[in-house]
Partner chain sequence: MNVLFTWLDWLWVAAFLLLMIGSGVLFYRLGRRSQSDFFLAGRGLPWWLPASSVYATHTATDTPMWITGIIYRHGLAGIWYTFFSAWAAISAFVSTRIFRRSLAYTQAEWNVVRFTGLGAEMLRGWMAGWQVFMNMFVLGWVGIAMGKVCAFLFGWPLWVGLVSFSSVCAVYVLAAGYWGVVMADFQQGVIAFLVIMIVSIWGIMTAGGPTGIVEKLTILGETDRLNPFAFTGWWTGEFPAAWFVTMMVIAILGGFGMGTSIDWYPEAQRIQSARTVRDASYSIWWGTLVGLVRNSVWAVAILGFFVLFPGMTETAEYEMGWFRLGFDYLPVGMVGFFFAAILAIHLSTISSHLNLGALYATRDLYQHYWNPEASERTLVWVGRWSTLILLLGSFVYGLMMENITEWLIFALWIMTAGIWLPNILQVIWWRFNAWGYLSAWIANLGFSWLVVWILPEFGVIPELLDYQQFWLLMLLGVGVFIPVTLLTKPEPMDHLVKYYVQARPLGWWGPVRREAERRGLIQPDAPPRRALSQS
Amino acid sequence: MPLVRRTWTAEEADKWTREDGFAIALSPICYFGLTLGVALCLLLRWEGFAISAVSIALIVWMHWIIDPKMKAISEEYEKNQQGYLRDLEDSVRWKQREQDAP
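Can you show the structure of this one chain in the form predicted together with the partner chain?
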């Protein structure tokens, strides 16, 4: 079993998995690293270039991990979207509430 899974069925992609955990952990590190790294780069500090390079590599890795899953989620969800939108419009017009009443 590979560490990171890159092929998904729609039903599998809808669940929260290890790949989501990777994205959740890596994403703030990328933000933190680039905020710090760019500032230090502009002061010509070597740490800035190193931190920025690592952060960019992490961004690429994070997208490599999460993108197949996001695609699978989106494709499946879009099929059901029209039905959900109809429910939402009923709700804003109070229709759903009336239908649900005993």
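Keep in mind that this is a model prediction, so the values were computed, not measured. Between two forms, the rigid core is the largest collection of C-alphas that superpose within 1.5 Å. Residue numbers count along the first chain shown, from 1. What changes on going to the form predicted alone:
- In the core-superposed comparison between these two forms, residue 83 has its Cα shifted by at least 2 Å.
In place of the form predicted together with the partner chain, output the structure of the form predicted alone.
Keep in mind that what follows is only the chain, not its partners or any molecules around it.
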């Protein structure tokens, strides 16, 4: 079993998993590292460039981990939204036909 799962159905992606834990743990580390790195870069310290580079790499890794789950949930949401809008449009047309009829 791989450490990070990359394929999800919408139902599976909606549940809390190890990938969510990775994202929760990495996000404050990335935020703090990037903030500190940029501040040190502005002072032209070499440590700032190193911290910024590591933080950017962690951000890319975090995105790589959590993006498949977000896409699966988003695709399901869009499909449900299209169905809802189609039903709403049909309902509005039906009511307009009722009002237009003599």
